[in-house]
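Shown here is one chain on its own, the form predicted on its own, set out as structure tokens.
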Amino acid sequence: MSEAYDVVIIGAGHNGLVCAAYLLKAGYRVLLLEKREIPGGAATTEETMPQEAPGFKFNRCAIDHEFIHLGPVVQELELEKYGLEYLFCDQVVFCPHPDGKYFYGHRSLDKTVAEIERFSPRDAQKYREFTEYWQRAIGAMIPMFNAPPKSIIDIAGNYDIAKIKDLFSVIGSPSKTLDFVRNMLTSAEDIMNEWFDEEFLKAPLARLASELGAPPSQKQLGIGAIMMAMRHDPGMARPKGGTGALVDALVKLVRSLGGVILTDQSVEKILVDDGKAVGVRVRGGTEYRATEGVISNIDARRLFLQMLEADEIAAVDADLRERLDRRIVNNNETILKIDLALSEPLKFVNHEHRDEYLIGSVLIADSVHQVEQAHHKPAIGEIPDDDPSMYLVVPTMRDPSMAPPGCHTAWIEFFAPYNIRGREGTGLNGTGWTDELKNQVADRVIDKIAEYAPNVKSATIARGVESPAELGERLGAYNGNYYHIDMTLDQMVFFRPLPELANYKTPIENLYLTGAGTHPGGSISGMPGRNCARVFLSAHQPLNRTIAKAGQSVKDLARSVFGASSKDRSHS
């Protein structure tokens, strides 16, 4: 038997590692269970061909960091103090079109607006309200990202006078509310159609809003126009260092605060006693005890239908472990992940090339029915790879450290299914895949970059494919769904990952849930961890949290009354 901790995370992915660091800084013993060598989860940056291509840093799955700024996750837990350097991207997306227009996105909305304009001054004034609208609209769910989805007063106390008129201005009347509806329940195929003419700005927003894991004509998910809105405000950047350098400042803050992070520790079982959580067992046989509760950071299907026991489910809902089965979709839809190891960057010779179209994100996405079919054929099981769409960065262009002096790296990601109709049974876990087919697709992915970058294959010193099985395997994602449940506005909010988990809070007592299949979803935010550790506060420490919001609102009325001390005065 192992030593007893206040609480026990399984999963050390950065939602984990968050969710620790506020656990901690209220004073509990917390103890992270990774299941692979090393913590991180998604949010990893390693050297994964050290003898082919030593020196080169490849993140293994997330890279370009939007939501994790709508938060204040970075600034409440000081992570600059503990290494995290962002860098900002000042171009943030570039996307050549077969006719050799493209689209060259900047941070800056006046200076993408002048690129849209030399090719359709029409469309660059659209594109201009189109993103002062969504903007707005992000403005107006921030409150709801930063608080649990079922505590009102938190998300009302989110909002300040900036957030208030964002709301108003696209619910502030009945009309706007119902065009705010049903721009929630349309497709991103159709916003765009509305919205502009060209094709060659159409196809990279239809491409940016699919990153959510669906095509672009599927409903429910016009929340997709954001993901361009958001490159201009707050921004895209990432951490020095690669992704992995946000789990390093974590991992520093948690250990510094006494946390324990062990790896290599595969949880199988939850201990129940009585109708609580009281612990965890790894394989091998060990148990760690928690005599306050146990956070999951792995999605709730696997949790509830692997690690505890179907009694133990049904004591507490009957119908939980058959809702959890059947209820939750996944559409099949994963990524098939490609590292390139360069001896010189990518010149896109017949687009007018500029070494600053590679900063941020290229996308190929010639048309919005090529990336409909990137995104409709995974989930039948079929790989789109007669004409690739993919999302596209070298990394080094704005982070040289990552590869040797002179040498880039390239991360691409080519959507595919997990599971491959007609292969059934067949490759690693029974989805299909092997190694020769996920070299063939990547053959494929590559040729496709040749067309618009033909120095991809001779600047290529080393190459790494990771399968979508390999990916689901190495993140412990079901159907490799890295997101754990689909992005669709069926899951989100009150509904994810059900209904009756939706606030962290699971039936089996001091049993609560975190990460990506938690609101407000997947992506590198935090919120799922901070908003987690704040339910769990809130259950476990009522009368102190009372009495602190309490205490803060005598100081907010106070310096209403009495004005802002001559301390404050000099910071302000």
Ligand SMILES: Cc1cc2nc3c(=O)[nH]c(=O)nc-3n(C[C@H](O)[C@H](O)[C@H](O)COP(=O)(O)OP(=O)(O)OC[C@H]3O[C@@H](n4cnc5c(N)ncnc54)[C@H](O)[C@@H]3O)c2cc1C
Contents of the next structure:
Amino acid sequence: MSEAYDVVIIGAGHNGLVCAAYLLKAGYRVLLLEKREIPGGAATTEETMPQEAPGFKFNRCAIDHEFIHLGPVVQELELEKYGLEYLFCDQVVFCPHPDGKYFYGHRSLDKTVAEIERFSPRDAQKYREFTEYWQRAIGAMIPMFNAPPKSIIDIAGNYDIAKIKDLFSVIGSPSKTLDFVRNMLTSAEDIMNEWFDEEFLKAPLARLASELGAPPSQKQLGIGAIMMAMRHDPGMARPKGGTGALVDALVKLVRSLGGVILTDQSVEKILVDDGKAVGVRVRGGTEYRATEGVISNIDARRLFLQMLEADEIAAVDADLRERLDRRIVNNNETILKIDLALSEPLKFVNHEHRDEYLIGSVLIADSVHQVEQAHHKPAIGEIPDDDPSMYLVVPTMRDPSMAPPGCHTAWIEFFAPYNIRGREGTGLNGTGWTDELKNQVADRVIDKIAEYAPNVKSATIARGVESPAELGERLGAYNGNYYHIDMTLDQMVFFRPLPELANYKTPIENLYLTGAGTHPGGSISGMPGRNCARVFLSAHQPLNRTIAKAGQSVKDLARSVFGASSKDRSHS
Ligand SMILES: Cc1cc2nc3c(=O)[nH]c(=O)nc-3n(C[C@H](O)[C@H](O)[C@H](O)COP(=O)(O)OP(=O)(O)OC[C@H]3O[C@@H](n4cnc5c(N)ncnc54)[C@H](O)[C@@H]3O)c2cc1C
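To complete the pair, please output the form predicted together with the named molecule; the form predicted on its own was given just before.
Every chain and every other molecule in the complex is listed next, the one we just looked at coming first.
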């Protein structure tokens, strides 16, 4: 038995750290327990090949940050004071097309429209309208992202005049509302076909939309259209030094507030006493007591099915165990990750190469059909490597500090199945993945890059490949799902992860959920961490403060509607 804390957080992913920071600021004593040797989860930057490629730093998972700029976490926590510096990208996407055309997206909408106009004046005009519509849709949704889904008062308090205008512009009449609902119900592919003619434009937009983790044809994922709109406003940025610099800043903040982060601590059991979470036990048997709450940065399914006894769950909800086991959906899609240490930047020689192409994300998306295969095949256990589509970044082009002088790195994300059909029971954790297979797949991915940038092979100094099974093991994520659970509409907002768990609370008293498996979902946003902290704090604060806060929210809303207007659409 060790020292008691007010709150114990399981997992020091960026959401666990954000949540900890808010609780520490409110005066709670917080302990974070992280299973890996370093904090950060899917947001680390590491020197993974110190022998073959010393001085090359790799973002092992997340690289491009957009969602975090739709919320107030960076400003509220004053992360710049703790060393965080965001480098925004002026060039955000480059996607070469096999016929010599290319999509070259800039942060500036005007510049992007001018690029499209070179190949299609009609699609250029449509692209402007498309982007403006989805940016208003984002403005209308931001207040919901930045509040617990069932906290109507919090959501209302987040609307200022600009966001109310955005809301009315997308749902301000019955036909606009129905159109918006239909956009949510339809697929990214249908939306691209409705707006655009040209494949060189549709394919990269479909690829970005599918970053939500499903094929472009999947109904109810039309919201994927926001993925490109966000790159214009609020923009796409990367922390200087890599995504891990966000984690470093959070760690410094947490420690400066007296928070404790213990690594190499794999939580195995939630300690429950009389229906109430009172602490955790880690591998090796050490127990950590929490007087006010236990918060999980890992998904609800793993939390309940692996860390609680069946009778402890049944005592609070007879159906919950089975619902968590059978109702939450994971479609088997995850990522095979390739890191390259390069002696020179990639050269897209067939597409009027400019080094600036490499500042944003390079998408290999030859057609919507190819993107469809990239996501459809993993869902049925097949590896889509006969014609690989991928997301590729050369982060050193924007941030040379991540490699030795003159050298570069490449970050390659290739969607792949977690469990491979026909290889069940073999390889790592019975998934079918072996070292030989992951390298064979990586070779095919590199061959595909070489069709566009032939110098990729001669420029490679060293290569690291992580299979889906290895990724899943490193993150401790169910089926290697980097969003913890799928991001389909039926598992979002009030349904994430299940309706009865959707407001960060659980039926076990003092046991809370945060992280990618809670609203508003995966990616680098810090929103689940902040929202969970708000729910925790309002559950622990006296009723009179809750009433005062509700009154303040109503006043804020009234002021924003009838008083001063705000041009800032990015924050709640
Ligand atoms: C290859 C890849 C690329 C990505 N690219 C992007 C991108 O460019 N942009 C973007 O926005 N998002 C991206 N994502 C998604 C994003 O990284 C994640 O959704 C996000 O980091 C999740 O953060 P989290 O804090 O909720 O959870 P996690 O980062 O998963 O944190 C959970 C933490 O819990 C720890 N843990 C697990 N089990 C235990 C246990 N038993 N005991 C103690 N600790 C435990 C884990 O080690 C981890 O530190 C990417 C993900 C991957 C895998």
